[in-house]
Every structure is written in C-alpha cells, then in structure tokens.
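Single chain ahead, written as structure tokens, the form predicted alone.
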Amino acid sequence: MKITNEQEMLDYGASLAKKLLSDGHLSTVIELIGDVGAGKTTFTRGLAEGLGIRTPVTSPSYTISRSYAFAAPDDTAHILDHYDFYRLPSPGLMTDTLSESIRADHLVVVEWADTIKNILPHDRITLKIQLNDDGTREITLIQNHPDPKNINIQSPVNNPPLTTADSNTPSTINSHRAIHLYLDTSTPTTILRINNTEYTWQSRNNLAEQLLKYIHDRLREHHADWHDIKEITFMSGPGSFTGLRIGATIVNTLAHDLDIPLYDHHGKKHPIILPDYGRPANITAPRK
C-alpha cells in the first residue's frame, strides 16, 4: 500500500485502530519496522487517535516508553503501551517493563524491536514501512494472527470518516492527571513522591541501575506515564554524595526532555539541580 503524506499515514493507524476496537483484538503487539524518519510515531499517533486518544502521542525515544489509556467500545479501559529501543543497544530493565505491559494484555507498539525479538508473541502484528525517494511510503502489514478474524486494512482513502469514541469518553485516564513527582535521594532510603502518595525505597547500592525504572513502576500504579509528570521537586541537599549526584541527574534530564519546572526543596526554580552536598567533596587523593 503507498502513503503519500502525513494525513495518509495517520488515517492509515486511525483504520487499524478502529479494525482492532471492532474485532476485539486489543492485546495485540504491534511491531513498526523502518528507517529514521520512514513515519512509524506518526502512524502510532494515528492509531492512538483512532482509539479516541486526545492526548498529544509524541515520540519516546528519550523517555523509551509512553503509555496511554483509552476506552472499548464496551466502555473497559485498556491501555496503549508505545516502546522505543532505538537508543538502547541493550534493553536492560526495559526488557521486564515490556513484558509486563505484554503479560498484562495492554495494546502494544514498539520501536527499533530488534534487542527484545525474542520476548514479542509470534501472533504479532508487524507493519513495515519503506521510505521512498520521493517521499511516498509504502506499507506492509504481516500478521500472525491465530484469530479466524482478519486485520485487513484497506487504503485509507477508501475508509469512511473515524467515529470510534464518543466525545464524552475520557480518552485516557491520565487527560484528567498532572503529576508532581517529588524525589529525596540523599539517604540509602530513597523517598518518592507522586502527587499525595508517599514511597520509599531501600536503595542501597541499586539506585544508579534501578532508580528510573522504580520511578516508572510507581507512575504506572497511578496509571501515569513520564509525560504527565508536569513539575519535580528534589531535595538537594545535604547528604549522600552518591544519592544526590545520581538523583540530580535524573532529574535534570527528566525536566529537560519534558520541558517541565524543576524546583528545589526549598521552592526554588532552577533550570539545572546542582547538589549540596553540604561540606567538601570527600576526594581521595591520588597515589604517588
């Protein structure tokens, strides 16, 4: 099938969407091969549309993961689960991550899959998408359905006009949430924050390796994501100089990909967290 624009590509994932909602399949994997720029996070946005998504689907090759909650047409909440492993040569923790939202029946689109082929279903969907030199796209859907249902998707410009949620239906879960996410790690027990809920953690010496999946984990129990995290607040310090550094890292980055306020815990905005650690850097010196 050919695309020629981007209104094509995105009424292509809106058809998908609605074929899926009609039939029922929506645990499915979807899996979107393509070069850099071939239109894979537009026809995501696409499909996300047609599942009466109105949040802005954006790509997650910083945040690696977004999710987004949607409505069937029997009103039970589902989820869309959107991974991208283009920045990962090794998936790591992403890998239990993506598991879950599999194990757990959510819709499932993923990015640059090659790192993790091995723990996608065989009854997936793969849709390929190949950029030609004039700018048309042409699309490829295999499936591996063990469904009678056919997925069979027609040119989008031979599809009827989408209507697959009413316009009272909450698209998602999180277009009602805005998330304050507060982060302590100054002391081997970490403390987080999300709006009123309190966490703390054990970290000990997992906090560098765990500490952003420990974040997703608890946004997810809210059913929240990294972009509905509207402002952070860390505590700066005095304390541990590994807690803080690694902290402050994490939250630097977080409010800078997400474009978001970043404050201290005394209240005070900064565009960059610096510890405090409160005393000297305790540096070993070097040997002679």
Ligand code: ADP
Contents of the next structure:
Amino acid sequence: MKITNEQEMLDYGASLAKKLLSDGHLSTVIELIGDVGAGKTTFTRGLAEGLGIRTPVTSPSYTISRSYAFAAPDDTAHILDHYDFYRLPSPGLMTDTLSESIRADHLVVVEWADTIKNILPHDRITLKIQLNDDGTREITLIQNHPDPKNINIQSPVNNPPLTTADSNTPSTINSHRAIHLYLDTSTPTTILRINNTEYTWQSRNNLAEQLLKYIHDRLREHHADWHDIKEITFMSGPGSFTGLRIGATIVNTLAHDLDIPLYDHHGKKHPIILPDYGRPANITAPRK
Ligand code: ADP
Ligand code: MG
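Return one more block: the form predicted together with the named molecule, after the form predicted alone shown previously.
Full complex below, order starting with the chain above.
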C-alpha cells in the first residue's frame, strides 16, 4: 500500500489501532522494519492516537522503551510499549523487560528488532516501510502465524548474554526474572524502580528501619528475590545526607554480596558508591 504523506501514515496507524481494538487483538507484537526516517515512529504515533492515547508519542531512542496506558472498548486497562533498539549493540537487561512486556499481554511495538528477534513471538505482525526516492512510502503488513514447533514455548529462549559497557565478567541471565534495580534516596521521597516499574515512597524518617524490607516487598510483587537482582543503579547525589548514606550502604552491601555491577545515575560503574552530598559532610572527622 502506498502512503504519500505524513498524515496518511498517521491515519494508517490509527486505522490499524481501530482494527486491533475491534478484534480484541490487544496483546500482540508489531515489529517495524524500515530505514532511519522511513516513518516507524510516525506510524506508532498514529497507532497510539487510534488507541485513544493522549500523551504524545516520542521516539524512545535514548530510553529504549516508553509505555502508554489505554483502555479497550470494554474499559479494561491495557499498555502500549514502544521499544527502539537502534544501534544498541547489546540489549542487555532490556531483553528481559521486553519479554516481560510480551508475557504481560501488552501491545508491543518494536523498532530495530534485529538484536532481540529470538524473543519475539512467531505470530507477530511485521510492518515493512519502504522509503521511495520520491518521498512516498510503500508499506507491507504481514500477519505471521504461530510456529507449530514452538507453540507451547512461553518463556524466551537463547537469551543473549548480559553484557554491560565495561563489565569484565559478562554473566548470562539464567533467571527470566532478571531485575535491574534503581534506587534514589536523595530526597524524602524514595524512588525505587524494578525494571520499568517505578515506585515512590514517602520514607521520611523510616528509611533506615524500613528500606530493606520495602525493596524486598516490591521484589516479591515481581515474583523475584534478592538473587534476581542483576544490576543496581543508585542516585549518588547530591541530596539528603542521611538518605544518601543509608541508600549507599544498602546498594553497596547488595552489590558486593550478589557480586553484580553497581552504577551511579550517570551510568558510571563503581566497586562501591561514595555519595556526593553536594557540600562537605558536617560530621566529626575520624581520629587517626
Ligand atoms: P523512523 O522512526 O522510521 O526513523 P520517523 O517516523 O521518526 O522515522 O520519521 C519520519 C519522518 O519523515 C518524519 O519527520 C515525518 O514527518 C516524515 N515523513 C514524511 N512523509 C512521511 C510519510 N509518508 N510517512 C511517514 N513519515 C513521513
Ligand atoms: Mg523511530
């Protein structure tokens, strides 16, 4: 089918959304194939509009994924997940985030799926967008069929090894619950992210007594436990002196004990995190 301008691409995305809504086909994967600038993200914008999503869809290139909530005609809540693996040499933990989205019955749209093809379900929709010399686009929609050999395979197979930029001991994810933990204790509102789920907690003066249990309770909600944490990122400051000290102690202990990489919020890896209080710490100097 020929698309001659941007509006037609948006309309095409919206019409596919309407079809998925009316067919109740809302837990599917759409793989988008096409060069840079072909219109993959533009199509996704149209799709989101057609699903009734008001938040403007922006390219997830730097964040890798974005999620948007929408409602089916019967008012049930659904999620559109938009992934973009462009130039990501190793998808690392995003592989797990993606496979969780797929298992959770989300509507998943993926740009540049080459590195994670092996975890996409066989019965996905493939949309090819070809950019012609005259600026028009030729689009081809393929509804793939389930692979009869693999029809019962629920969980991803052949997970690529988890490698992080400067890790010298790449490890393989054996658990399908591999968790990336992000923690920010720099303000009275603690922010905890377990993969792409974010929790906020008005921790106030309870941080020291309750933080460990708070994290563990959230892990349990993800059917995970301490040993499922494969990476930790910590907001190392500046911010609350006590908050940073308590948070750093916990992440340092966890990362050391689990033997997993620990990053600050700039993505720099550390053997242990030293909080950046943003000012000299007002404590008594240790006696030599
Ligand atoms: P991709 O995600 O494939 O890299 P984008 O959707 O981000 O591409 O960008 C496509 C660009 O091309 C946008 O700036 C859009 O305005 C423009 N454009 C022009 N004509 C079309 C068309 N027919 N379909 C989609 N995009 C178009
Ligand atoms: Mg794009």
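Residue numbers count along the first chain shown, from 1. In this text, rigid core is short for the largest set of C-alphas that superpose within 1.5 Å between two forms. Bear in mind that the values here come from a model prediction, so they are computed numbers and not experimental data.
Positional change of residue 216 between the two forms reaches 2 Å or more at the C-alpha, relative to the superposed core.
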